[in-house]
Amino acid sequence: MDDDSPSTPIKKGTSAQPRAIFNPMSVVGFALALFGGLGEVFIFLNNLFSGISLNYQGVVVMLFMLVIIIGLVLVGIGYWLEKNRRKSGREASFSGETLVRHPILALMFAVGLTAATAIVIGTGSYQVYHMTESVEFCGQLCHSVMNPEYTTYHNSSHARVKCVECHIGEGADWFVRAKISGMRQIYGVLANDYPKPIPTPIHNLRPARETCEKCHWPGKFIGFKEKILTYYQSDEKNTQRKLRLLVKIGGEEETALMKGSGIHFHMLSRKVEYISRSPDRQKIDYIKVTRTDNSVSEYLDTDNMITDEEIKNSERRIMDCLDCHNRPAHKFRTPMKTVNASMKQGLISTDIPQIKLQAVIALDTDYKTTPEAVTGIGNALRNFYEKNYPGFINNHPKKWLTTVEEIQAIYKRSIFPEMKAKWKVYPDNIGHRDWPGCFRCHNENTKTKEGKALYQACNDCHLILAQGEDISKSNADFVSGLPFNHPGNDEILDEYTDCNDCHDGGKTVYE
């Protein structure tokens, strides 16, 4: 019988080659390699016969290849360990005689081991994958850092959309990029090395056409959309006013009334490229517009001229959804807006004199921590009303308690002092009241070299139908609408008035 037979004892110093299958590590390695190989075959057959690609197929293929490589490495290590074991005169790790004499039993053993390995690895990988794709993983693993984004996300219109659907999307390429970026972020949290607040915008975010447009279709005909804004003045009676707007969203199939106008006209009838030298993109320095007839216009900020050399060497961004809808799931709403909304819903009583003004002032105050803010808001409101309206709190205890608790709740869901995160550092580019928004491009200083301003008429995007306390009737036409009457003094403002010169969403407008 051959000296390498498993039934023949191996003497010390023999040069016989051991059978790798007779080492436990080699057995595990064979099982892993077989599992990875079967996975690759499955993907190949799936593509060959079904024509349907699996989600993140590239990632799965790479994982199977990694499993095969690990398995083969383990086989080599097991072979080396068994060889040294036999050279030292010790018995084999286990006898392979039964497996050699009974190949069917050996095959059943290999298949069983492979199946067990597949179940363990597959189940674990599946659970880990889905855990890392969950909203809770994104928002709660690094709770102190991501708490502002996690909280505002749950109060957004995208609360049922998973984080990964917007931040990663489909495909292996962006999946791998996101996981690599995630590892850097986890290190930053562990090392306590991260900025406060987290800076935006995300400059390496996936293009909106590959994420947003999976659900939203900017070319679909939308046309007009009526919008009614309810707000309260800062007088003693908290006088309610409303603004009834007709917003021209537009679409590819424009009506005669909307020909050449509409907000989505930016995306569908032209290509807009721009350069912003500011990291937050709140100042636009250069704009290039290419129309469907191939005509081109270039606009420059005449207040802060960009040089030809800078235009040549600077990164150009192609305008997409996120240049206007830049806070789709993480809106840090202003005190002015949140207080108005709570008053409209009856959560803040309009019977409390000056409550609109005092609530905004209390919210727009600097606090170091959230608990300090909750206490400070309660004390500030109580001190004001005890001094200026003595007896009011005692006469209306339930109304008072409900109102104060709601103002404190507003703070907790929109302002996060520990991360220095609030509306002032996270501009919302939809509109133009509290931030430049539309006026970043559409202003009297952005002009062509020939001096033609980019500014367009406001009624290209929206019309005022009615304003004031009663908006049930309107005498506005659908071409020019009504002029805007500023609350308080009914002053008519012209189209070149920058609202954010006075408004910042907080108490500044009252000072």
Given for the second form:
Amino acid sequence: MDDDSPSTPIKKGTSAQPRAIFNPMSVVGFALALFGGLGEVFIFLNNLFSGISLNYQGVVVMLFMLVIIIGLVLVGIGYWLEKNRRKSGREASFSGETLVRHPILALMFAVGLTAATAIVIGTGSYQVYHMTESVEFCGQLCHSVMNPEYTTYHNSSHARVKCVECHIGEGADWFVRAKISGMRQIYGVLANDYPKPIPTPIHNLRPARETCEKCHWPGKFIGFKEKILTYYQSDEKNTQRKLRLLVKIGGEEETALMKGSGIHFHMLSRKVEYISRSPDRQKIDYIKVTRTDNSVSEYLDTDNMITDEEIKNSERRIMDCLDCHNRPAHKFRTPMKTVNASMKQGLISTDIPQIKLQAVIALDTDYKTTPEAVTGIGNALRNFYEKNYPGFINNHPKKWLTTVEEIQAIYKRSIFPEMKAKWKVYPDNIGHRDWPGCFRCHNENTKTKEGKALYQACNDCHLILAQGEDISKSNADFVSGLPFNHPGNDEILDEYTDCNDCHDGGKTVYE
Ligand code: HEC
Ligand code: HEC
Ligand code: HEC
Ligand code: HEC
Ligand code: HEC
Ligand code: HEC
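Switching from the form predicted on its own: structure of the form predicted together with heme C?
Whole complex next, starting from this chain.
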């Protein structure tokens, strides 16, 4: 006879009772434990075969463990309750005839049912979960929305870093935050209710300490970085000019040539806090520096004074990598830069008169959609050259075709009219020509109360080694470099000048 059979008399009409394990709570508990177990097996197999571990894998493994434990506890409690129930003389929970006659069959039925459910739920949610973490999901599911960031990302140094690695942190709190804001975004896309362009800066981006500093060692002494920049002027001949610039990135060491030392010294030697009253952080109103020797300075934008009251009540941001490197993965390059780059590569023919100027004008025109832009660019260029250089197109059909196709291709990879995304709305804070960048703080009007400006001399940040047509020789010294000889007018610019007054990356500078 059954061990579990109650000691109290069996109810009349039933010859046998199922074991006490047959009760609703134990069955549910069993199903949960099975579900958890299958989940763990899945993760194990995934790691074994794909070799790629999940983000938050630790959290998921823990969750499945918890489910298994809860399930087993429920099985135990159910068994205990069922025993007591029968002891007190009540009927067994599962007393159907068949169940009683064929306990094994019933057990198999229950197991089959729960296993099927578990597999469906388990694999389904697993796949969905896995998919939501992928670059393709982030970049392509909401194709029209994310296309600008997805395209620029693939042209960046970080094209192998997953979106979630910069945008979402590790740990359960980020998991919940990201999935909730993700749900909101999916709703936004379905309801066609989202801002165009997507606003920047992002306020809940993962802190730089957790992202950038995982791969980049902040104290690393990078020293001088040489940049060779190639420009083409707006004249008939598209005159080429080059600039050899030594950027003083620096780092932790102090050298005779770099006081400080260098640009990265910001981060390492002092704490810089600032207040910006504009949501895009392109105007900075107040800066406080605390140095390692505990000395403090405060700088204020004297052009647009912030009140003491506002200083007390405004949100402060501590400067980190992202205040300068705000476009590590999504650079929206300006027409000035993209056209220069394609001319240098020979994709835009420098034999076409004025092509630099005309290409920048064609790209910096408002179009509603990409197809409209592609035809618009083609037509505008054709009209201009047919009118001003009759016969040129017919005499140079090949050069013409590749040049026009390249200008259209530049548009497609850097300007996204459907999302209103382009360089004008996504400033790059490295530099100071086309956007305020470093000059947000380092300008003549940002001063201490005593009147000391935060502005640094040109050669505190970089040295010009050579400029003009031939940059293979230099007569510069490594302390002060050469004064900048501005293209077009050959003016010497070596005192503070707000480049962004004339330059905006597009055609404005030529007007
Ligand atoms: C190397 C780190 C990094 C990676 C990888 C990355 N992003 Fe970004 N993303 C950023 C930063 C930094 C910003 C701008 C933050 C700011 O200025 O506040 C940003 C901004 C954005 C924005 C807001 C609009 C904008 O351009 O400012 C979207 C949308 C976005 N990213 C989507 C993506 C998608 C989709 C992927 C993967 C295809 C991705 N990101 C990969 C760092 C990254
Ligand atoms: C998963 C590792 C990883 C993470 C995270 C990462 N980077 Fe990088 N980063 C790299 C690698 C690798 C390169 C070099 C790529 C190359 O040489 O083309 C690089 C290059 C760079 C460069 C120089 C090239 C350029 O595009 O100007 C900068 C600046 C940079 N990273 C900044 C950042 C910032 C800021 C963050 C945080 C938002 C970040 N990185 C996060 C791996 C990473
Ligand atoms: C008064 C307006 C004005 C100011 C201020 C100004 N620029 Fe310019 N800049 C121009 C014009 C106009 C051109 C185009 C010259 C040409 O090609 O004919 C130009 C061209 C250039 C070019 C060549 C770009 C190319 O792609 O051909 C560089 C580099 C440049 N400027 C740097 C600077 C820097 C750096 C500053 C600030 C220190 C600055 N400019 C300030 C008007 C200005
Ligand atoms: C949020 C304001 C802010 C921005 C933006 C900013 N800086 Fe600074 N910078 C400071 C402050 C504050 C100091 C320290 C001044 C002091 O100690 O009195 C400083 C100091 C420096 C120094 C001197 C370093 C030394 O060791 O003495 C350099 C070089 C420098 N910045 C370069 C740059 C460059 C390049 C950029 C743009 C990529 C930039 N800064 C953007 C606030 C800023
Ligand atoms: C004050 C502005 C500023 C801050 C803050 C800053 N950087 Fe930079 N960083 C620069 C500039 C300017 C360059 C030179 C960029 C160029 O000319 O291409 C640079 C270059 C780099 C490079 C490229 C070096 C190379 O060899 O190409 C890396 C990587 C980098 N920074 C990482 C970081 C990281 C990580 C942080 C945060 C710990 C950080 N930076 C903070 C201004 C800054
Ligand atoms: C606070 C630091 C700082 C100061 C001061 C500064 N620059 Fe720069 N400058 C930069 C950085 C950073 C870049 C970006 C280098 C790069 O392209 O990666 C830059 C880029 C440039 C470029 C190349 C522009 C381009 O996009 O092609 C020119 C030209 C230039 N600076 C001239 C000047 C002149 C002239 C002065 C003085 C009137 C000056 N800069 C002052 C930090 C500074």
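This is a predicted model, so every value here is computed, not measured. Definition used throughout: the rigid core is the maximal C-alpha set that superposes within 1.5 Å between two forms. Residue numbers count along the first chain shown, from 1.
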property: Residue shift check between the two forms, rigid core fit, I464 Cα at least 2 Å; result: no
